[in-house]
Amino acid sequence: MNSQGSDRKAVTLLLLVMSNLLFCQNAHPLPICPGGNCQMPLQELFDRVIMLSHYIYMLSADMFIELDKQYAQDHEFIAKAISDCPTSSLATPEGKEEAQQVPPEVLLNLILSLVHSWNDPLFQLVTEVDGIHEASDAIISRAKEIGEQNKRLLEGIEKILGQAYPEAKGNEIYSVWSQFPSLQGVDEESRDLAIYNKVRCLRRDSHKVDNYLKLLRCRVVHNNNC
């Protein structure tokens, strides 16, 4: 096995272990507004939101790993399952250098759009995963947890935008999820293909959100001195 393959497996294992530790120990991130009080420095608000976004990313990566185990040897299934994510219609920057060129208020609205776009699909995903007989308890519980925490993340990003760039509020663009209709009544293979791709897209987008927020904290709070 080459070193690149070994490194990828090591990262996957680390994500799985850390996610399990956080989830099993009920180690939820700090509340965005403790006691309903959101009057806090921008740096602390960023820190709390980033802790939450990273938690969601780790849960989504863990859920994808658990799901991927079922189809790891079925290359034909994976090839058929992977298709464009509906949120691909949002023009998000690719990589750190491109993201650095986007004005902070614009990038915040893009992040807000990504997170908001997952609200309904996450609710739908919980129902779909819960109906799969082969789905493990780990997959089902993580889907439910991500759905709950995504609402808190949306609230936190809105607080950051309102505090740092109040004039930019209301400029977000929400993607249309026409590619992910209800899976009720479809055959088992079509359902499994759709769920696999939806979880893959969730992992991709939650990773983007986490990286963008960390980049913005560096730019906005620390003036790129990090």
Given for the second form:
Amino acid sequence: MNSQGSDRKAVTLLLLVMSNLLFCQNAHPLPICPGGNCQMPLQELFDRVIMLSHYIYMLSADMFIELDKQYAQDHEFIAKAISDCPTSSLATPEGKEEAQQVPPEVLLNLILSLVHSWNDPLFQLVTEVDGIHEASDAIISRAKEIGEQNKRLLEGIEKILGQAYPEAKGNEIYSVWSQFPSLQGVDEESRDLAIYNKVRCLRRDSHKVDNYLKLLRCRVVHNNNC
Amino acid sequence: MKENMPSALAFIFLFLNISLLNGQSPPGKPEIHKCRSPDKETFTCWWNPGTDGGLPTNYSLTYSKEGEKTTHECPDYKTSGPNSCFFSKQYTSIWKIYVITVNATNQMGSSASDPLYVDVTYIVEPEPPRNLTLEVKQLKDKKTYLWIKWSPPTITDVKTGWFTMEYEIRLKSEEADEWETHFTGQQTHFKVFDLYPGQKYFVQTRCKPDHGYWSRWGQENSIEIPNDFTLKNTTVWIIVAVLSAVICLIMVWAVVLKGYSMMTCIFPPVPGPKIKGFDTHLLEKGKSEELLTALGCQDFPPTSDSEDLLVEFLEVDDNEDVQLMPSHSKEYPGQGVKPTHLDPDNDSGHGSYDSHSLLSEKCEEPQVYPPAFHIPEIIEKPENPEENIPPTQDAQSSIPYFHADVSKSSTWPLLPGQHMTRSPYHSIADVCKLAGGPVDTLASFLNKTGRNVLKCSKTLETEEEKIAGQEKKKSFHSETKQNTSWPLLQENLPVVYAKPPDYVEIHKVNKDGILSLFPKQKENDQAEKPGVPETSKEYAKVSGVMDDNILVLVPDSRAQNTALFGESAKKAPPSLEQNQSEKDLASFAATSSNCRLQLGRLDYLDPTCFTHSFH
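Following the display of the form predicted alone, present the structure of the form predicted together with its partner chain.
Following is the full complex, with the preceding chain placed first.
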């Protein structure tokens, strides 16, 4: 009698497990897309990404203008402040012709690297500026916003890569963040110089990203006929 | 040596002084005031030279790039004009800071400007757009709009997306003071709706890179919006014209009407004298029989005894303000007496009386009412049937008339004082008057004093008893009819006040020469109506009573009427059993023309004539 009961239990258990497995497999149902192609049009993706990059540039430009007000006529300060940007090691095209010669997927990966490389410095900037400058509040709020938007920008670019150039996905070049030295224990002037330089570089890199994406849109979506 | 030092210094000072006296000095500090890139691929810097120190000065621009140590000189001083440096494509790097300095050098020395840190990325200022075209187009529903189109500036590379351009247009009409600006984004065309037709519009465009400066406004273009008179517009105008014409016509019509009513107020129409039941049209036709039947005569000339009576209709007219005058007074009613004011619109037979006085006095003041005046005269003849006949209207009464103490009261004419007691008439009338009180118009009198009328009638009836005992009764009628005539007559008397003249019918003339009268039966029913029907156009007045038993009747209106009366008078006499009355009537007829006085539109017969004739 016992064996019959245990057999029955085993069978029901097995059945339960089987059914669970089956159900679990179907936990993520396939999206219903016409022709099995669930994709947003490329133009739409580019438009959304470019909107983000444009917005990020505006934020960084405002940030720089706020900071520059203090040092507008101080040529010496500016002379001292200008130094290499940390991202200068990235081989980004330096002109229109250069940029057009770079393949789109390579350029997209470059853009990804560029945006990635700013995550930590932005975070640093928030802590460094806090309470020091007159315009610190404006700088901090914008820095935070740029950080948020950068994440969305990255998602968008990765989507474009995944859709248009899936084979190039994952070829991102990681580097850079180690170039920014820590500003702790540094005198005031050096700190200010470093902050000025950082903001200047952020503005430039935002502009680069924006410009590259706009180039790519006209090239990929409109076939150089914007 | 020491001796040479002061001389050396002196020479130096001298040299400096000489140079100062000459106005020469090292150049002033130049200043780089602007650097601009039109396409993100080239750029130009301009500087302002400082003072040249009076000597020819050379300017040079030197620059160094970010990350490079070396200094370079401006590759092109010419392209962009004087005091400029043009960096062509090969010398332009984006996303790099340029450190630019301008040096001014002359014989005396040199001076350098402050360095300028320039990043080409952020100094982009394009040229204005070109090929601006304007065109007026129409949508399917006939809406017109202005279609504006342009092209980006030549050198900017928008196609590859290197340069992203945004545009702006502005327009204004010729008369407007301010421009109307519209941002168009990245599109190079624009539609403008709701522009005023027939006006000239000016349009300009400018552009801006996604991150950079606005260009200056491009060349101005103008266009005139054509007037479009579509069929719809003309239809609207036609409707407007028709409506305005209709409105004008209505206004003219209203003015005409009003004008007419105003004219009627100023010059009220004078109604002709009327006798109820008398149709002048019948008279014109010459059908006297019809006319007489209309009047109520039957089988005229009367063929039977009962028909021997002369049937006449007398208009008893009641005036609003009857002035009492002595019977012997021969004053002309219209003269020297203020006319009583009567309602000019009351165009009754009664109104006929009034109108004459109205004509003379323009309906302002109370008028002496001529007609009833006959009564006093009648009454004066002591015994007699003054009461028999309601006073005939006589414009020129030698009959005294009654004067109502209140104007506009249409009371039965009264003899004041002594006269009042003389006859039941007067007493009755007096009673009636007292009962009725003054009234403004006949109509109102009628309406208001209906009761009074009844009272009067009652009093009359009571009076009748008195009268019955008197000679008058017998003078009136021996028959019941005649008997009833008095009360009827009396009944009518008050009624007469209230409405246009009442008519009494001469029932017959008996052998004594007495006219028996009874009111026309219609009148009773028409007691409430103030207006005399227009058909009644003839009046007969009692001009006097002769010999206690002769009633002198006087037609008072037009020649036709008089003629008729004359005719009837002629006819009547045979029926009359009185010789005198016959004569009288004849004479009456004869003298009617003589004695007829014409006052305005009314003809009145002067009873004095008749009295003479009768006597």
